[in-house]
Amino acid sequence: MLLDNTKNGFILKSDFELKKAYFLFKIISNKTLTNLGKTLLEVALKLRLPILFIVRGTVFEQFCSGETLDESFDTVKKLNNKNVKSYLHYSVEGLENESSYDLSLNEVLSSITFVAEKSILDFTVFKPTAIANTQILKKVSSSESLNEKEKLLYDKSLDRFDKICHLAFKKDVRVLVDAEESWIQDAIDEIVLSMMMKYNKEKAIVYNTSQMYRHDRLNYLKTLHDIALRNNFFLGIKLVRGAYIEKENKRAKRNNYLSPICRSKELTDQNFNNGASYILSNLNKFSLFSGTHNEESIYKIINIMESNRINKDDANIWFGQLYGMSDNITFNLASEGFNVIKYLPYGPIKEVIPYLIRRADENTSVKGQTSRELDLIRTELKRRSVI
């Protein structure tokens, strides 16, 4: 099977790092040992204990691509050597207030003015919390009033969000808006919707994400697809699967009302392949960034290419994971000519800790993703007869 070559999967790890790669999936794997290292890093940071050279030394080096853009440029390079694209994501998460919404504004429009400047780059990506108040948007999200000071900010959100898109847009890049939680998700949903119509009147710049794990998202797929026709402009859209399913399970129980999320993963399965088929059917309007790392979906999608006789290198198709992650299907497609790109987050390592605790996370509770991973690494191993 195309996904199953370790050889090319691991191409650019060394067998010290293949090994260090598999020691840190194993301890993940660990629901007990994750946990407590969580736990002992909070104590460390709050005790302001020297141990940011050993968070450097393994999830840093295995899930960030450096400390800057500048930093990060030299795994871009490598990866592009492979025929794999990057899109740098500055991975500071957490952050309430107006200065540090400001902070993050200024690292996107640095980005996209990097990435503009860099031939071998495309994309660039933010999420919108880090620009925009979760409580207003939540409240926009359910229609409820604001106060002035409240309209006064929402507007500086919204002027925050068109500075990014036409930026990208003057400057020829797209760019990903992240998915948050479904109760903030309307308002992003129709700010983004507000920037494509805006900047995507000539092709996909600005691209909205899909949390196919949200049982509505299809009818939204749809709905947008009629409105983009009447109103004559392309849509981008990352298809994801989601990362908030037990915070969204907890508190539509906690609250009383139906969850967003499918009932189950086979219905989520299900759900992100008709997706994927909807928008590769009306490719005249869409284009697909498909960002997964579920290897059925992947094949799914290539046989609705090969059907639909759509080239390899269809520029309105690509296929993203997660830097540090799933290499065998980043390597694999990127060796038959498909259009592959990592996601490579950077930033200060002490602030970039929440995003590695996310991965940690999702890595831990995502059933048969660390086993696969480790899999994979240890058949590498024995082929290289290191193990």
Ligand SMILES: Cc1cc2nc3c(=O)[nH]c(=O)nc-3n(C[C@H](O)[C@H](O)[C@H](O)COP(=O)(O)OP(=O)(O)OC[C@H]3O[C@@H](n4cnc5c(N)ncnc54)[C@H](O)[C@@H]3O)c2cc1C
Given for the second form:
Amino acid sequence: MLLDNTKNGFILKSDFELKKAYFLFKIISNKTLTNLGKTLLEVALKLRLPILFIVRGTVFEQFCSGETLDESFDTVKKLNNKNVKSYLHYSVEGLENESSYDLSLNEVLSSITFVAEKSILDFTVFKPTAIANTQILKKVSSSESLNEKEKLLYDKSLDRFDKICHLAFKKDVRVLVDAEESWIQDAIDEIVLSMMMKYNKEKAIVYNTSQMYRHDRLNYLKTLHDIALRNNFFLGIKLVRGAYIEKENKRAKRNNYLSPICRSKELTDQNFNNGASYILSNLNKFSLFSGTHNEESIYKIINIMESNRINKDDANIWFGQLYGMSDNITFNLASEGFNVIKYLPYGPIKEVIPYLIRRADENTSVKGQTSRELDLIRTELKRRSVI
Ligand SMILES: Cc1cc2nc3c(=O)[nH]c(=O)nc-3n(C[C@H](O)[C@H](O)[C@H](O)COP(=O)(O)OP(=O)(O)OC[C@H]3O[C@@H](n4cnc5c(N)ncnc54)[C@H](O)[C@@H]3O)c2cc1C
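Please could you give me the other form, the form predicted together with the ligand, since above is the form predicted on its own?
Up next: the whole complex, starting with the chain shown before.
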């Protein structure tokens, strides 16, 4: 099978790097060790112990491309040599004030200019809560009225969205807007829709993210399609399953409302595949960015492309994976001529620790994915006769 070729999959990894990745995935697949590591890291940082060099040599190297845009460019070039594109994300999280929103805005604007200057990059990305206040997004999403100060702050965030999308449009750089928790997502959907209407007149420049673990999202895609047909603009969609399942289910239970999440993994998988299929059948309006490490979904998309006679390198279809994960998907799809892109997080080591902890947690909880990574690395180490 296409995605099982480990020679292609780990083409950029030396024997040493591969062994290190194996060791790392082995540790993070163990919940007790991961939790112990997180606690030790917290304590060491509080005591100001010189621990960051360990983070750099392990999880940072595995899941981040560097501390700055320029430092990350080496990775971008290496990936590009194997026909894999990159999009860079300043992955500093959790700062909730106006000046940090402005800093994030500037970081995104610089990344757009950086992408436009380097011909081997195409997309950029940002997280709405990096440029807008979560509490206000929540109020708007639940149709609560805003006081004067909140209105002012909300207008400022709308302005930040517009600055990003406008520059992206001017520089012809596609911009992916990440999806977040359902209780703030309605406001984000509304804003991104207005950006798509404004900037996607000729092609999809602005992409919204649709989390298919939500049972309402297939209808959402159909509604968007309707609006785009009536208003004559293009839709960019990053299709993902969704990252906040535990939070979503817990909150719904605590507040006694129906969880927005599908009742089972199988239903999420069906919803994702149906969403992809719907988009691929309506490529005259949609562009698809499929953000998934699920091999079955990838095979389904490839099959639909084949039966709909869509070229492998159709400019409106992209496959995206996170840096440090599912290299077998990335490099095998790229070597077959599909459009593939890696999400490259970057930022000062100390600041990207929350992102790294999320990656470790995800790999601990998504057992299947981690054991797949371990199996693939083991197969490649055996093929190279180094174990
Ligand atoms: C390039 C890229 C961009 C991304 N951007 C975003 C983003 O903007 N916003 C965001 O939220 N996430 C984002 N993600 C993360 C994504 O949503 C998933 O959490 C992650 O990719 C794992 O899902 P998967 O499709 O790779 O495959 P799998 O490992 O097959 O699926 C795991 C996912 O299935 C769902 N699931 C698991 N158990 C159940 C259950 N019992 N019931 C219902 N559903 C279940 C969850 O969504 C879980 O994350 C992104 C991922 C990638 C690769």
